[in-house]
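Take a look at this one chain, the form predicted on its own, written out in C-alpha cells.
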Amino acid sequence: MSEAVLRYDQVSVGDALPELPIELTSSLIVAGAVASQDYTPVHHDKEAAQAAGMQDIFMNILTTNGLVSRFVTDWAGVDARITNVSIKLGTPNLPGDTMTLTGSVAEKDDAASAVTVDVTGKNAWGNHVTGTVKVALAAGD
C-alpha cells in the first residue's frame, strides 16, 4: 500500500480540505485527557464537571491540539511536518456530539515550502476551536 504524498507545488491558497467529522464520546474524551497527563477532574468526571457548571465532562485543549493535527497531517501526507500550531478554544466539546473539522490554504511559503492552514472546528454549540497550523510539504518537482 502507497501512502499519499501532497507536495508544495500541489497546493494553492484558497484550497479546502476534506472535512472531518470526528464523533465525541465519552471514551474519546476520558483517553485524550489521560494520554496527555491531564488528570484535571472534569475531563474525566461527570460530577466535577456538573459542579464547574458543565453539564458532562468536556474535551482539554491537548486533545483538541492533537485532533486539528491530526486533520491537517491527513490530507497533507506522510512527508508532512507540522511546524506550528495556533489554536484558541470556544465552546466545550461534549459527549454525544460531533465536531467537523474545515479548513483551507490561507498563505504558502515559498522559502520553507510550507503552507498555513486556517481551521475550525464547529460542534452543535458552534465554534469549539479555531486557529492556524503551518506545515511544511515534500518539496515539489
Given for the second form:
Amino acid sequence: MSEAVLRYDQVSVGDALPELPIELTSSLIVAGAVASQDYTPVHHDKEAAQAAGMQDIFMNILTTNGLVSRFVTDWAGVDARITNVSIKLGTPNLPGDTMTLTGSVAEKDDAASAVTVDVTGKNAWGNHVTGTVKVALAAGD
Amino acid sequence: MAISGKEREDFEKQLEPYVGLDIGIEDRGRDPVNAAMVRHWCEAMGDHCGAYTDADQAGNSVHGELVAPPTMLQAWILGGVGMATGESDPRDKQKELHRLFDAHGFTGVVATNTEQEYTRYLKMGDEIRATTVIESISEQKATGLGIGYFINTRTRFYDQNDDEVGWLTFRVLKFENEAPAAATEAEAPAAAGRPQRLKPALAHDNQWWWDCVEQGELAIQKCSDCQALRHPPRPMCGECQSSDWEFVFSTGQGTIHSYVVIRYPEVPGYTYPLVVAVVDLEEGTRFVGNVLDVEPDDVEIGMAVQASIELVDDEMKLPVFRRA
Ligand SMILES: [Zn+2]
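Condition change, the form predicted on its own to the form predicted together with the partner chain:
In what comes next, the whole complex appears, and the chain from above leads the way.
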C-alpha cells in the first residue's frame, strides 16, 4: 500500500519503477469506463465496439490515465503530487490481453523536487501508451 | 480518395472559423467531488493510494485531507449514462466540426495524444466546470490510418471560486476511413485474441517438412542418390541434380554459427530482444531459428544449443533452440 513515502533525494535519473502488469478483462474495461462516467458505447457494449471495427470493447483514455497515475503513485507513495500527464496512444487495450507498465526516472527538477518519469504500457500488440508523468516528491530532510 | 483542388480549398475555408472557437457549451459537474465516486474509481484502477481513500493517511500526507486522483479530472464533468444515448447538444461546435469532417469523407476519428496538467488536487466538495476551445486544425496530412486532419482542443477546468484547477488537451485525427464506421480512441483495429505468427506458404515441396514439425520432429531432406543433406526443403539436389530424396530426423543438437539480436521494430507475436541464430546442426546442415531463455549478451558463436519443437502461438509449432 502507499504508507511508504519516496523522498526526492532518494531518487536518481535512470531509476526503474516496479513493473506493473495489468490483466485486461472486460470487467476492468467496463469498471474503468463507468468509474470515469464515460458511457461511450464502445467501452461497454461489444456490439457497438464491433460496429466501430473493433473485435471487442476497448479501454477508454481515462482508465489508461488512471492506471498510469496508479503506476507512478504505487512507486512514489502518498506524498506524491502529480502535476502533469502527457501520453501518446497506440494499440487498443482489449479483453484477454495483458498490459505491462514499465517506467524510469528521466529527469530531476531540484527547484520543484519533482521528477519526470517516462512510462510505457505495452500489450501483446505493441505500445498501448507511451508518455511522461511529472510528479513532485517530498523534499529530503 | 481524399478531396482535392477547389473542393478541398472550399472545405478548408469552412474549417477556418472553428479555429480558436469556444465549443459553446460549458460542462458542469453534476456532483461535487465526493468520496463515493473516488472510491469507485480507485477500486476500478486497483489504486490503493491512501491520499484518495484513507482519511488518516491523507491527513498526515502533504495533501492534508482526502483528495481525488488527479487523472480523474475529466470524470467530474463527463455525461454518464446519457453519453450512451448518442444525443448531443446541438450548440456543441466541436460535434458540429466533426460532422463537417464526416460530410467530406473524413469519418474516422482517433485520439492520438492527450496531456493533462493539474494546478492543484481536487478536494471533497469541490464543484467543477469546464470550457473547451478548438485550438488548432492541422493542414491535411497523410497518416498511417489515411488522409486526414488533426484537431487540437483544450479544456480548462475551474472550481467553485472560478479558479483554474487544471487543463487537458486532446489531439484527435479525423481521417478518411476505409472501415465501415469510426473507431474512437483506438488506433488500427486489432485481430481477435493474441497476435499470431506469420504462417508459412505451404506447397508440394515443403508441406512434408511442416507435417514433420507438427509430429514434433525436425526433419532434414537428404538426396537419395549422393546422400547430401539440404535445408530448406526443395525439389532438386544442388550437388548432383537428382530429384529423388528422402529425409532424416535431426537430433536437434548443434552449435551457433552466427546470430543477430533484433530489437526494433517489434512485430506483434514475438518477444524482444529476439535472438535469431544460424545453427550448424550436428548432421551437417544449417538451420535458422530463435534462441530462447538466454540473455542476448550471453549468446556466442560456437555455443552449443539444442532444438525442441514448441508451440510459438496458439497454433503454430516451430523448432526453437536453447543453450545445451
Ligand atoms: Zn544429390
